[in-house]
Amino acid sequence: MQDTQPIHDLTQLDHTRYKSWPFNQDICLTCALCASACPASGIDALDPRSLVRQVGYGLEDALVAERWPWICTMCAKCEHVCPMDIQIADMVRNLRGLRDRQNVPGILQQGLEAALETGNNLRLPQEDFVFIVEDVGEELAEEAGFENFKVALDKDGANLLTTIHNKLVNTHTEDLKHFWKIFHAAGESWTLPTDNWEGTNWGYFTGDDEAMKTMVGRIVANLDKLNITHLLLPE
């Protein structure tokens, strides 16, 4: 015998839920747009258009314990070509959040939780942070057109303050001298800060907005600290 889905009376769903959210979901059209621009559509069989029925009807509980919602890379590709303008990341970003923080998959929770606790994901001491940095500074300018490169720490007044991801300073610390490079050679006036230097939010992409609100604001803090009014996020 063939597997039925099991059938929802649509006049006992809530379909309030949701309205403080900025947009409404009930405008899907299923054109399937989204399913289309989506690089994750098909996997364990997403579909951005089922997502959004869903959520909808209010069927949120089944949605916050699918793989769905940590599938989706919040790329947000799905909204640029809906015409509908639903919010479609957002509602992903929600549905994360809605999940106990014990269950949350991988290493996301444990890296939020080391941020938030030590300034940065890895929990890497500061005089670890300076070690390492300096040290790629260094080889840095043992390059041709390189000789008077310094790594500018907690430069007061510099133009720019430039957070870096947690793997530039652990798997990927090569990619640190691209940044410095163009710096250097534009005569840039910039500074990394020894604390809360982490530009990887995982606040956002766990769906904790106080914790996201948490690291935005240490970022906020190092900018007055330094007496700095632009700010370079690579992540």
Second form
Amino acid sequence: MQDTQPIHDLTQLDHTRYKSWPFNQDICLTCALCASACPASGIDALDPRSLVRQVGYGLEDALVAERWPWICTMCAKCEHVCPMDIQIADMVRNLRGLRDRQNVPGILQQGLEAALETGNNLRLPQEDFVFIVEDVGEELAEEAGFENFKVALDKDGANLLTTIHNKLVNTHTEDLKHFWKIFHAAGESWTLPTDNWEGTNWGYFTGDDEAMKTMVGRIVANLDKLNITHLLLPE
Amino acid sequence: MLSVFDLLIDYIKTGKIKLDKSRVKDKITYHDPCNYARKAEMRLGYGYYDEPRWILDQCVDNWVEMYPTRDHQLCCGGGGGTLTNGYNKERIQYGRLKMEQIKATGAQMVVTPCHGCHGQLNSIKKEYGMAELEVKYLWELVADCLVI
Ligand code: SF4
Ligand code: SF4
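Moving from the form predicted alone to the form predicted together with the partner chain:
Next comes the full complex, this chain leading.
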């Protein structure tokens, strides 16, 4: 979408608009400690105090159009110093959720939709996934000390279920090996599912709770299906 | 549910893995990811500050803290989906303070246990004249020190 400048349309003033949100925005003291702590303050004029005030005022159009909630990393430096315990980072996430989904910036929505439809952000078919991880596994088995290494796929009753970040089967396959080496050395019983292996959950970034639940639910379903009690989510 | 830290600490304490401390010679600094540290403490009641530091101590002798650190650690600027939302100019600008913090330690390597932080630090280091800085996952450092 085109970036839009905030429109401070005062006919929008409605103090009750976000009353149901549990973030305490109405008790802001306007002390600006948040703005002092924020590493992004000033980037594109970003100012968490102003954001909190706009939420308190209910200036919906401005908040939805604002680029700030997307430049903010939800790092919570601001709320760590907020004397009123206002949950600014979660408030930002809710603001992201107000946007029409087609106006979510970058590839976030595209990746999330791919994940919801196919189980991973890359739309990587299962056979390609298996080919990649087995190929990297064979490479590792050529290294001294890892001769017997095998990628354990869909292993029923393993001690650990692992998920992976999609970039590890895309541009960063070498980084698959670190944990595999450690598992091998430790004699761990681990497994990687061949479906719903995605470790990222971009609904977190887009403010989409339902999508998040779906993704988490699939990981839990894998745990159940494979009779595994421990989940390692190195994400 | 297991954290990567608990798992690695268990492997080390029970002797399932052995680490060679003499292998990595670079001066290292550690970056706390917001979600494992400050946000975990604020949202879940427990922040993983000490565990990764204990693991570092098992891997190397030569590591130093950034300033500020732990719950006051500065975000790398790559969190919250900023690596994929297209606001790259802003994301690089966000990382300036982080890079200055790392530079001030004199470290040749920064270690972090987060895919987002790792991606961001690697992607912005050259923008701040630090192309030589090595960025490693905590578990990558552990793997590098493994005695097989
Ligand atoms: S630190 Fe808290 S109380 Fe102070 S301006 Fe920011 S949100 Fe308001
Ligand atoms: S959560 Fe957002 S507003 Fe708060 S300190 Fe971090 S970047 Fe700034």
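Quantities reported herein were computed from a predicted structural model and do not represent experimental measurements. Positions refer to the first chain, counted from 1. Here the rigid core means the biggest group of C-alpha atoms that line up within 1.5 Å when the two forms are laid on top of each other.
Put the two forms on the same core and the Cα of residue 173 is off by less than 2 Å between these two forms.
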